[in-house]
Amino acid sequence: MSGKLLIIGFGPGSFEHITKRAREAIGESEVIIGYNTYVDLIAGLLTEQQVVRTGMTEEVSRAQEAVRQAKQGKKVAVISSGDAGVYGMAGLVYEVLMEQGWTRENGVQVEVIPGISAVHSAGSLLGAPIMHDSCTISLSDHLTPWELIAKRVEAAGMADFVIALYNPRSGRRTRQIVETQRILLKHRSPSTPVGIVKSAYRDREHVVVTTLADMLNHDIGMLTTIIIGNSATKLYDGLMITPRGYQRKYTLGAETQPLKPHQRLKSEAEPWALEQLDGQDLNESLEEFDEEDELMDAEVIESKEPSQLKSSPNLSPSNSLQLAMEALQLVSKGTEEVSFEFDNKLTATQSIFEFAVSPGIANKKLTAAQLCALGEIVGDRGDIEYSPHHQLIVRVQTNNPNQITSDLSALGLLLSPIGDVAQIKACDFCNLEKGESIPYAEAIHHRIGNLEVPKELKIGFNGCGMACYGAVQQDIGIVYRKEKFDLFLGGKTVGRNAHAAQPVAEGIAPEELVDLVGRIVERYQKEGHPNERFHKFFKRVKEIEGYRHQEMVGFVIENAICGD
């Protein structure tokens, strides 16, 4: 029997709110693959299946891991909370079958079987907010780089779109989300309705309705959805309500419309429409808007009738500018006058410069000169925030990375790019008395220190047998004793089976270190997978220059005698 991967989006995560296909999808799997949270959210869907379970970040290895079991003929369910095709897991398993070669013709099965996205429960929970043109953008740089994020930000800012972001904020990344304040507050009133949706149909669910201005002030997390409404958002009641336009010929209060149906799609009855820039090419007005690039006051239009649009003096072909501006003021009733004024130029922006640095690969001690240079650098804008691994991780807004860099390193500093690369994590070989052994901390550092790799990287380097620092906790372990070293390889420090790297070797001669740890971590450069950590590309490879890889002996919780 060919196999066949269902791809599955189970909404939100409520009983009530999965899709009866989904339901039916997860019976009839073998294999059930998702991240830990969501595999819970279905624990009572489950049966008898095989259930597959991986943590945060290890999406790749799930979808590798559907695509080999579909192969072997088996009915495998990946699953995704909101819908599967909204920053979910169709578009991977599809890239990882594409990478394999599949075709529709003569590879396994594929079926995504949609759900609830996670914009459209916060919407409905929150009223009505997206009931016209809007977008959705994740504010997640782990994946897709910043200055693309915040272009997509900017335009739809300008675009007037209702927007709703995903992945808003986590407990490292903390400033996208002020970014993308300041950016709207450019093109948005600070009293533009915004709703903070968390949990949406769980138990923990929470909902909030405020403005821009102060959407900062509220609890913002991985769970959170925020929906911002556009220029034409209303609050009422509690609730966001986006009209889409129905006022522009309605009277929604009286019983009788003034405007007959057979009247509505008149030109006359729908002023802002293509069709009444009077034959004009759309791309020249475009154009001819581009070219312009000076500030543009609109001079306040009076009201009228629809009836007079057409003989208006005022209203050239090429003025659709003009004309949106006077359908607006229909809108209005003649109640005040409206002005507008447009500005098309882009606001430069500065980039957020984001480093770790640190005295040195074995000083521990920063020096007063050293400090009072990191804070002019970072000043009132930027923030400093000191990390488990000997670091400082400095943030600042500048046009001129490369000379906060220069400045910096002439002071003695180190250094280091932030994200997935290859670090050395030295203890202070107390307070550098056992220093024999710093040469090769520093030479596996220029060697290796700060590469790109699948995820980052800890290289734990001790000084002496003691390993106060924890060498043997961290991806590699390096431990001088008695005038040799000891090297593991493959811990796991976070999680309910975190364990020690395991011990390969002891002895290895000095000059042997720093070509033999370049050699691992290169080939782990080369064919670890991407977000793949090194303990489970170890696992995975089964071997490394010689050294076999051991399975963890895990524990085993036991029954109570009275079987609860």
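Keep in mind the model is a prediction, meaning the values are calculated, not measured. Numbering follows the first chain given and starts at 1. So that the term is clear: the rigid core is the largest set of C-alpha atoms that superpose within 1.5 Å between two forms. What changes on going to the form predicted in complex with ligand SAH:
- Relative to the superposed core, E385 shifts its CA atom by 2 Å or more between the two forms.
- After superposing the rigid core, the Cα of N531 is displaced by 2 Å or more between the two forms.
- With the core held fixed between the two forms, I32 has its Cα displaced by under 2 Å.
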Given for the second form:
Amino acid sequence: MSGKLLIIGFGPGSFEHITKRAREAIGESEVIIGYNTYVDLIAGLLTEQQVVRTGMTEEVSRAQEAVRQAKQGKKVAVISSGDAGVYGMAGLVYEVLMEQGWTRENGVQVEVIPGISAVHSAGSLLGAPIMHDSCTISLSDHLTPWELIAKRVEAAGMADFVIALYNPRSGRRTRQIVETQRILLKHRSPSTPVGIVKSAYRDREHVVVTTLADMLNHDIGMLTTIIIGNSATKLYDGLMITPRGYQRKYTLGAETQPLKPHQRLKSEAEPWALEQLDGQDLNESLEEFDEEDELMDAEVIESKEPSQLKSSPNLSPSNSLQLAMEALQLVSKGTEEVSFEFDNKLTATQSIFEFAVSPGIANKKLTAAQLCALGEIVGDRGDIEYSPHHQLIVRVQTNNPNQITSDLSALGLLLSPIGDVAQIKACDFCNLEKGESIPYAEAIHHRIGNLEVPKELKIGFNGCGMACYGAVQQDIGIVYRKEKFDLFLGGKTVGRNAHAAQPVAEGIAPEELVDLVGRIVERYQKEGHPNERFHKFFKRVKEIEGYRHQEMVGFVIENAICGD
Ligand code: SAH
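Compare with the form predicted alone: the form predicted in complex with ligand SAH:
What follows is the entire complex, opening with the chain shown before.
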């Protein structure tokens, strides 16, 4: 005579969402023990079973009664909504068993039957909010000290988890959700998407999509699960969608263009991966976690069970985005339109395109048409930042960077990548009036402008001996004077110990200039250490193109770090 405990999660509450095994288990039980409401929810599945109904707070007596009856040799079902192992009866039943010295070998049999938990049923009604790392937190402080709950809310908020709040509010417990919102607002934007789902897949189902700032203005009760998005979660057409990876930033230049799906897993595309952080201060790298991507489900499936995918003739996806696209294609019966719409609308597939814009090498004036075009491209969600380098830095979400570059270039704007590239910064040649040397500045730009170098390199170019645009304070300075050029190397452009570049040559013939500067920058590109600024490189190699580095005289002043 061996009894059995069947601990059953019956899902959110609708018949269709009860698993087959859960239904069978209810069918094969002799006794059903559950909270009144839950027994009502599965009433349609009951046949001959003896039913033990209890009030909500009588969980312990429910568990004890179940164990007692199982020990008598009965098959006893203990039912929980959602999953029995998530704030449900499973743990409690095991606790009662443990107390009684139960062992798997000698005690009654126990089977825990999984169910769809509220986080997943609520998630499905909201769109796809749980796509990235997430956690569940119950705000009920009946069994858990509030201090611990608050600590977990704080930690989850800080770590950018998507958060599902269970038991958010009851008639008496009303302050917990207010406090939770306050804590989360310290770490997340007030506009963070929030989903409030009441009675998922039950009669009075109600779904609200709102924001972290506004969430308390909606009905929240015992039957509600709240899902708080992470910093990447988007609102789209009344849905909450969390992109699978963090948004990737990219800028101009072939190497940094958006990655094609098949390139995503190459190690060079994942500079933030743990394996790639060797030699870096891990703490420092963690602070910069703004970009991420990882293995997609479909790839995992593909490697484990190739037959599943091969059975569909038109599906050979290499990742889930591609899989989703193909599925969409199938439902739209191959019409291009839907997949195009999808592509343009779903921000999850968009990356942040970041680049610098200026009116030209010498020209410093922006036209109304150029400003309008920039404004339109940036819209409400992108931004334009005025930089100290005669440039506007533009950041915009897009999946079509080429369109942006061609539109802006057509209006005469000069676009440059951001990052460790060589940039030539010229003066305005007195409103282009003293413009004789402009062609040389442009020729230098064509030769080495936007070249990737160990660290950002600013080449100042001024059209007369006044050098009023500060050419001599740059990494490399070039000043046009009396139809010849003066050259300055190794300015330290930032820091308390900033200094001008050293004058290394006067009267360089115009026909020599472009090649000379080209060779200097190319040598720095080849021989500079990663992140080594040009002035340090000059000091280390001591000589470039025959120009010797000279130690600075004067008293030593310590440099300070950012924020000091
Ligand atoms: N074992 C359950 C959770 C029980 S705790 C599960 O896995 O889902 C009770 C809390 O679950 C409720 O306060 C509510 O936050 C959530 N919940 C359970 N069923 C729900 C439903 N149908 N819709 C929304 N939230 C639900």
